[in-house]
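In the form predicted on its own, a lone chain appears below as structure tokens.
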Amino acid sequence: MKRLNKLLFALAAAGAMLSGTSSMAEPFKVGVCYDLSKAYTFASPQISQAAMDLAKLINMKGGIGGEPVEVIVRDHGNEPQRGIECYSRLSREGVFVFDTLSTPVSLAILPRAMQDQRILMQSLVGRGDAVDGTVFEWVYPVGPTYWGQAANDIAYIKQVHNGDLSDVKIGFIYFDYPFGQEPIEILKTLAEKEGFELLLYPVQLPGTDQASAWSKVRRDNPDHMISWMLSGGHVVASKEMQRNRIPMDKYISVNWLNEVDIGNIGAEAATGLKRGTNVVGGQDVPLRLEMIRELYDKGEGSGPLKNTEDVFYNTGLAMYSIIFEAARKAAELEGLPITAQSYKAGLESLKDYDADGMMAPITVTAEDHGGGGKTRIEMWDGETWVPQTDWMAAYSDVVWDVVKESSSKYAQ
């Protein structure tokens, strides 16, 4: 709690403990261009609600150096053109920090942000090679990329097999579009390095028909299944696994699996299922408890209380704690007003930052815009998520070789 208070009270200027924002200076704005209506509605309401809650709490503590913070939430419907329109409109309003929570929209905005020298945050989405700050100077995929997540999943499986993957079969079931395809390159690289057999099982969107894929899984009998699907895709997969008598403990999900999915699968039926994550699950987390006490218990929350009980709310708190901590560092380093250049410096001064235990610690540098890429594997035990590993960033040399090869093509 002491570290949490330090985080929150450091955001306030000495003597500027204002309860509102009307008499404060021009706000530091973040453009939250999200899909609130189509593909990502399983996560975007919780994450955007967390962003607004955190902004409220920071403003209650006096803002950043006496300057309020503001998150401006707009819907792009996961459509690149609408995302570009959101970016352009908010840029004209003085916004220079953006988040999209969408790989297609992030890819569309990225060249513009680079040219305009505006900050594009892309935690958990977007180009995996954008962690290379020497090429993508204005793009910050802080947290694990899908490449890093997949590499960490392989490292966990290697631990299970006592360091030897030579006779192991690993299946990869994925939505057959850019999000799902993203880890394939790194998985193929690691299969060659470690000697395991990689089996690919593409699933067509929206993932409601997985029968043929899981029938093939039953015949192939891989030792583990890494899954790159979303929301209802996990629920359908669990039913197909039960139908094909495939043990649930073979399943390792990408981070996009939450308590709603567990409820839809069934708490008992989901026992043994695993996921990779960079955020602590559960409700007994200091920053979330602060939100409940200071906002929701007083009727000041930005949305339904139920949303705060979801791991994606914690994901939002983690993401926006990073964004606002970088702003605090920028003000500390170069004073007010915060500019795109000073904000960049603030991001690149974050060291072992974990939002008071909310997430895997990150260290951002001019070279590494990802912050280290740490995740851990958690298992659902029928009632809660139980960590199976410490925070780790495995195969970093392999991942960075792939990053450099890809980013060099962009640079050319």
Contents of the next structure:
Amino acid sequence: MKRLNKLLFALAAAGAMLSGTSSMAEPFKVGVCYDLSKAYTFASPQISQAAMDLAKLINMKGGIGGEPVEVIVRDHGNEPQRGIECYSRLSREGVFVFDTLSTPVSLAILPRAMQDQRILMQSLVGRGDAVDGTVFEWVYPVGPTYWGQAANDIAYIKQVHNGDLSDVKIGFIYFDYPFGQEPIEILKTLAEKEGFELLLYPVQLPGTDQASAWSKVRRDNPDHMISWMLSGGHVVASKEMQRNRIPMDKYISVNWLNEVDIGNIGAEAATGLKRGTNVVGGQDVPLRLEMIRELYDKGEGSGPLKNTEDVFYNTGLAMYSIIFEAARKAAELEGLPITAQSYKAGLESLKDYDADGMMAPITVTAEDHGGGGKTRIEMWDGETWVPQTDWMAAYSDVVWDVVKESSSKYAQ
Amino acid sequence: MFYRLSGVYHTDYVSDSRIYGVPADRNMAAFCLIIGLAAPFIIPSLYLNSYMLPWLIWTAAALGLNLVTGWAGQLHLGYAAVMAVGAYSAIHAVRFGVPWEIALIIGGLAAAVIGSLFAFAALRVKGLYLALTTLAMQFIMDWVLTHSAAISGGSHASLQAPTLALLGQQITSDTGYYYVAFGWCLLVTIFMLNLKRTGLGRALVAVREKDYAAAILGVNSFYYKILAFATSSFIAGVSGALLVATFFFLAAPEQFSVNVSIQVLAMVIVGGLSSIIGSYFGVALILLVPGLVNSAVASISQGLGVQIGVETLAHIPNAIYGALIVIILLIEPLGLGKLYGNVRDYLMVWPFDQIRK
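Could you give the coordinates for the form predicted together with its partner chain, as opposed to the form predicted on its own above?
Now the complete complex, all chains and molecules, led by this one.
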């Protein structure tokens, strides 16, 4: 009898230990369903590498509330069907925070995330009106929308012209599909409001032939060119600009332009080129330097060092700093384990958070899931990025009109 | 042994024109039907929802393309565009207040009208020229979808589908969606199985083999080509609408872009032209294998503890998948359906054929 008691006690103790360890080792997981093999490969390797580095760094420092963090990176090849599969698989493994870095996949997952009450982070991709937290309760496009970015570009141009845009011509060159078309509406609204002349130059995908657009630009001679193109498109544009003798400093790009593109244009030739951005460009950013010190110098980086010398790496660090900071807040506010509900509360308690000078400060609220949408303009000086303005979110009333009008269609 | 036959010997026309020439085939079909019906209870919901369901809907769509490409012999590179017509018209119809049952038929009819309208223009040319004309339809549809907010639904061109409701019943569960997909796929399969027994099916095959020889036999090849386009477009339209209603829950142009058209064509070709079971196999290979190989490679590298970069990890499955298609087409150019047929024929009278040798 005594022996049996002992055995039972040992079993119970073992059971308690087992269950204890399993709940302790349960990490906070982020489902990183990315396109690592098709259309988004110009940015996805750097961003996913940043995500994995950041998770490593946080675990080295003891995790969040004593629990480790984990990023699960999977490829979906930019196919909605595979993105949904990735989402379904990981959500059954207990993941409730997802990031897709792909507009088609983000669109495809959105209805499911809303239904299942899981957090869909979609910084810089997906539908812009999802910043409206009253409609899209579970979707967090933290960062600027394309509408906000375009408005900020106009605000910068207004600064350059001393607050008077009445006889300024602004050209808008864009990939002629939803990504590029999105800012048109807000640009038209602002053209009416500020009295500048807006000229539109659509470019057919994949953007390798822009000859006709740029010779039209030469004829019209606008004062500034706002460009909504991706990676290779910028390189072709710069060649055409040189051919047409259009100075490089007229060019203001969307945030999707990185050091690889600068290298392809030629560091010297790209001097004067501008870019709207929500993260600090260049390599001297505290968080990145810490990564180099703690991981790469010890040979423990999650990928090649070259990938870290890229603004998309900074973008990745910014995106995942937000994701992990929200988890930390959630653990602070409502304790462990973190649930989708408490994580949501964590996100919405982020206030003026800038990840140690990594990005524009963001303040996420239940109404504004974009965190304020601040960006600034940086200029390439031949060697590095030089900020031209402070962080700003201009014309937010106009931007929110567009957001509300669009999100109300979803709510129907 | 397996088929309990010593050979196939028909003694009358009725037995020759049966759907299943061999009882074992019929039994297998019945077995698959039972598995299909029981799937929600025996297959984990992850596989039901993200593998079985898209597989069945795409199979229905691929069978539609097989009708026009496999049976009627007309290369079609704009099939996804036709699916888009069906999906968008059905969703708009439902948002307008039409019940889903009728909206699905509206979607199918709209697709049939647009598909055969295009065929009218396209069928004045043949072969590669026809293929290019259908490709033009795809590009026109892409352009229309990305440039008309009224159709595509505004922000980032995505249109929310209302909740599916059939026969007065709201469908919201995984099981419900599965049965809708299963039912539609079954319907299309039964139609296709019977097609080859009808005059229409024989006329289509005659047109495929040589259209003016068919004309000499009194088969109006233009009429039958149009009919093939219209029928396949109808199937495409309903499949597109169901794909959005049960799987994507919203329609976006990327879901029906030109590479999707190529993918459906690949499904049909890898599966086997004018093979029904081949379409099932082809869709499984093109649609599901990338995801399966992906997670297999991920778990193998995890299990072995090998540190592979995420990017390399993402490209290995693509290489495997590409190699798989090449190898299959090298072994059997007529596709997976024929591969299955070879095995079946070999086993049909085994081991008695061995004795004869």
